[in-house]
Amino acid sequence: MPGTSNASGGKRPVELGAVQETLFIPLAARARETAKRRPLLRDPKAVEMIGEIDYPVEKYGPGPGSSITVLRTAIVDSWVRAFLAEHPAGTVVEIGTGLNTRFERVDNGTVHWVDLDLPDTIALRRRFFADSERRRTVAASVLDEEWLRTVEECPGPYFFVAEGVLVYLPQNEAAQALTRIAHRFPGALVALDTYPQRLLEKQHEQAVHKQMEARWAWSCDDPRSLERLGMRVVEAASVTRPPRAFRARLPLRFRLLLPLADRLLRGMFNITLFRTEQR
């Protein structure tokens, strides 16, 4: 398989846009995640491409983020395993995908999959993982329209995942690439992610601390507001307060830390599962 690694043996260095490089905040979570004694997802494919990439992965160091960052993925995970056994030949996009490796996740061998990045990160991504017949992926902006037609060319139902993407995008433009999708996929599964005002300015204030250029643009006190886009809320949790099905088989050390956790950052760290309005 096609790595990162030079002729020599050595990492090669990667050129992402400030945004993109975020990638790597859930990639080294996931990475990290792994190496746990028990862990709440196994993500052996984030190891091995934390090992050849050069980047200084570091910086994203382990702490709180790093639990909330997965915590949200194996939220969001578990609405995916839920929708594939119901509609195990529906198809799944993945907006903003990164080196995500949720299809190795949850793959049942008959889903259809859409992962959509803009173009530097897909390079990257081709470097680890190989399209399909089942499996699409398309370099292009959540803003252009083009890829709704790939999408359309896949078998519905589809469920529509944008998870750490939308908020580095300016409110208006996140409501279009949403009202685009609700009215394109009528009946359409959305999962995203929010943070309110406050988290918007916390998260520039860390961003200076790291030195790290991409900033949150977008902020979303209240998820229900999004559904004036032709969304409406199927199940609305955050990461410290999760489903509770999905509560229920956290690792100890989760179930422990959530309660205290809640307490310090409810409704900081939303996310939400979406259903498009019918037509």
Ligand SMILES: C[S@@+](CC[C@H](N)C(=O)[O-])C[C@H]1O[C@@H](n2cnc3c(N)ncnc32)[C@H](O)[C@@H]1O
Second form
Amino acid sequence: MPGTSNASGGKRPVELGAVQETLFIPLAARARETAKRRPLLRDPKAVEMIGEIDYPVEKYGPGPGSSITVLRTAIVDSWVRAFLAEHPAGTVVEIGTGLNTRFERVDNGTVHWVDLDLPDTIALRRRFFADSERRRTVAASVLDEEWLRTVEECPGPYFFVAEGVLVYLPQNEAAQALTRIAHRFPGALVALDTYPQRLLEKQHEQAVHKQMEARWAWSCDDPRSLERLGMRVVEAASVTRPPRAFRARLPLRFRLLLPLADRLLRGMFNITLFRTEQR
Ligand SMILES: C[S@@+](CC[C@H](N)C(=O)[O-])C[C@H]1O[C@@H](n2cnc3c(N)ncnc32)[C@H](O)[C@@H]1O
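Target state, the form predicted together with the ligand; input state, the form predicted alone:
Now the full complex is given, and it begins with the chain already shown.
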């Protein structure tokens, strides 16, 4: 049974739901990237957490999936940094934060931050992360409404990140969550990843192969179709076709591989930055 080490070096049990366990996919990818000679991002805390949690992360082994996940995270980091350059004391809301360390990567000393996830994930997260004056952790589903009030107590403007999360919700629930954010936070930025139906089918095949219980539930062939929920596309990117400014700063191995990957995987790993409508 997965666990984390306690002070005496033993293992404490960690009980996570099937979807919650998927937090180990990006965690393992960031830890693996950190060990590379010229990493796209550095995440020593991911390495530390993996060292302390008894979980078979090897099943999310190296390979293209790992690079895709790290690229996705790095693209979102770059959007959040650009937001903070303009709004150094704004609030970033990490929906379905898992064991993400984006705060550690982008903290400018003034940003406000809300990390939101389901109660069992947050119980695990609290073993590694402490709240502060600028950082709050909330145990709730993105489908609840109460957490929106916590966000409203933080200073605007707001940037909502939902990375690797909404895809696990049925379409109507993903749409409901986004509609609520759009309605309550006009002018906010929202970054999220979407996947077409054929990739959802592939994920289901792989989940069987890797004996993973969690299944993607929501496919979205065209991220622009989400504009109907009360937001406008600010930047449409994909992992294989990142924003231009971001691409220029990539390590050489990514700059060489991405054009080829894009030819094979165009439109498969969309990541889109929206702005909710002003009212
Ligand atoms: C693939 S992980 C992504 C974690 C994190 N965003 C990252 O990139 O490292 C999916 C996360 O979504 C969370 N999650 C799933 N359903 C959720 C819900 N209804 N509300 C909030 N979080 C949810 C899970 O607990 C898990 O931490």
